[in-house]
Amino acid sequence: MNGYVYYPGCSLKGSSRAYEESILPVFKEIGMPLQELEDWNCCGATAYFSVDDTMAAAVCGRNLALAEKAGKDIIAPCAGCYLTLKKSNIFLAGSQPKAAKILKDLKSVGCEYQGKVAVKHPLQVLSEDVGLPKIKELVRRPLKGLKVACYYGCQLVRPYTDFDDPDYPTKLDRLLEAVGAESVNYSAKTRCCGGSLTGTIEEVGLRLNYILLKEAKRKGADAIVTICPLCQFNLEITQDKAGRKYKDDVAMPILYFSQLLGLAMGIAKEDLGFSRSIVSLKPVWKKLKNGGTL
């Protein structure tokens, strides 16, 4: 394959567009601007495999073949459509029955699919393709100062292990020292937050959200920066209920990576989309004006 392709997925043309307006222009910087790809369709969340495998797969094999025709691997910047989509790359590159109708059916639909295209998430694609020398290279305003925890989430590295450690990645960690910031030791990072939860049984993940906060809080990070859409909407809309509930104050600016990333790169706070945050960036920009990035 010749290069990436962009899925975008359905949350970051909407709830998390900041992660877009983020990992866009970074991705630019580096010399690797994304094309979106052409026509996609929702991956159907990782949800739709415990309904109907055989369907779910055929969805995401759709955006599978439609990256193979034009040529390049998919980058997925939601955690859940890189788990879905790779998780339904193996399922069609297997033996089961199953997987050679779903072939069958997308090659009828003008859709074939041979298995030539990988899935990365982006993470995967600045340490290694990239790599930390050339990030750091890219380097204008370190962000010195500014205390990080980095929060990877449940999907990331696991059940897919091909590219850091799934109880204690550290990728994620490497990277934002690479631009100047400081990683605490946040032995949370790859609990989960609970997800859907929040919306379905609150009290449970009200609970999840609450004990990653109050970690971050303890290790004395100035801001949680995670790599997964629902994970940063569940850790920003929670924080006054869970303030409220277990009378402490858990406030903290959730963050992408990648508009950290924009911001060491020396692209414009107001091009990153930090105007969407919920919670008040004030501790952060204190922390970088002191460390002299802004």
The other form holds:
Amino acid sequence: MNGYVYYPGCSLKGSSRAYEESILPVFKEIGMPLQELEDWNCCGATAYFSVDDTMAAAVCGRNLALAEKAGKDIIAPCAGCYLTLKKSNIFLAGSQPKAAKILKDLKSVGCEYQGKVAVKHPLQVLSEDVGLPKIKELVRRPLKGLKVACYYGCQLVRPYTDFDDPDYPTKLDRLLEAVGAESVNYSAKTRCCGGSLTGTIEEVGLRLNYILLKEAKRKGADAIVTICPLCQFNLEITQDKAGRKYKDDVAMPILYFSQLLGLAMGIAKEDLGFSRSIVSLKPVWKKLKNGGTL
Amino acid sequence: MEIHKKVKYEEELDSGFVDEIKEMSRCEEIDECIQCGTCSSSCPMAVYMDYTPRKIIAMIKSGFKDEALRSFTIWLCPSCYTCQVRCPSKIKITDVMYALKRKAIEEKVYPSRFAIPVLDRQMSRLIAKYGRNSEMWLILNLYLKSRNPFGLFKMAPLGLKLMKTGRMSLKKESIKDRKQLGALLKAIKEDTR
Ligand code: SF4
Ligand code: SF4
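Would you mind giving the form predicted in complex with its partner chain, to go alongside the form predicted alone above?
Every component of the complex follows; first up is the chain already shown.
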């Protein structure tokens, strides 16, 4: 396909607006402005696959068909959407009789899908299509002195991803280093944040996120950098309670990788969604001031 | 002294269960489990589960259908795929967990007030109807259906912070072409019946 359409998914239009507000300007700056997929529907996340996997694959199929009609591949910044769309894409291209049925039904409602669309995460597009040399060229304010823990979570690197290692991925680390930050050796980088468990069984959610926050602190990170809205949300909303419960200060800024990229590329701080953070970002600003970035 | 047996004899087990799950999960390799425990030791949820992933696989193989379907394990699994990419026998454990969830819902043996299956079902309904998920409505529904309205009060301070930063809205999201989505889901329903 020729170029990309942007698939926001529900989170980037709601609780994770800051992700949309930073990823769009970054792609614009690179010279690849992104159009939103017209009338996209929710990918169904893990929920729909737990209830009815045929329906789940069908609703994803509608999105894929819409992108094919537009003649574009999909960029999905939410790691959950990315995995779900990718999983359905692989399933629909397979030889299962169920897949053939879904394709037939899609066609019957005017959503014919021939399997031509590729589903990608912006991290992949930035690392592979754009490339680090080009990104380095665009840096106006290197993030000198900032130590980040690069957190990939689970859905981006497992199990279908073909662009990084499922246990110890490094693409995000290299990207942030390219814009001047220092990436710490974050051994919890693909450990699960619990997903929606934070909302359903708080006790489990708190502990899982505490482990992630503590490891980042131990490695001396100033912030955790995420590529997934749910990870960002969980790490942010649990830190206060987890800190009190386990009597340990784990307060820490949780940023989207696109926010830091944008900052390094010289996009105004006010235009990257930083004000939507519910934890203090002071440690980051302090470091960046000392390093001469701000 | 009375004798209690701690195992089930063959006739008490469901020997067809493994094939059912193989088909639903599209994972033929279940029989090849060597009980190495790689899955359980990799699983971030194992400490909270009633049966570890390794046990669940063994239970499926031996036909402990009821125990597997009624377990909390399957609902505690947030599909992080760690076990799946590490299993030396290439068993798609995460997909097996998904299949067990669907089977448990189909047979109505899931814990109906336990928040996780409630959330999954509510969200699926929202999507089928509107094509989009409205986070706020989902949360409200979750607390009402799992009969835990007090949970909402506990969430209020966080809710306020999210409102303030513009991250939560009461708007009901919807796609434009709901008709098309409805027709699609109807066709699928008729086709797979
Ligand atoms: S990792 Fe695979 S082979 Fe080992 S116990 Fe788990 S399912 Fe069985
Ligand atoms: S996918 Fe589920 S069972 Fe497997 S490691 Fe993750 S939480 Fe455990």
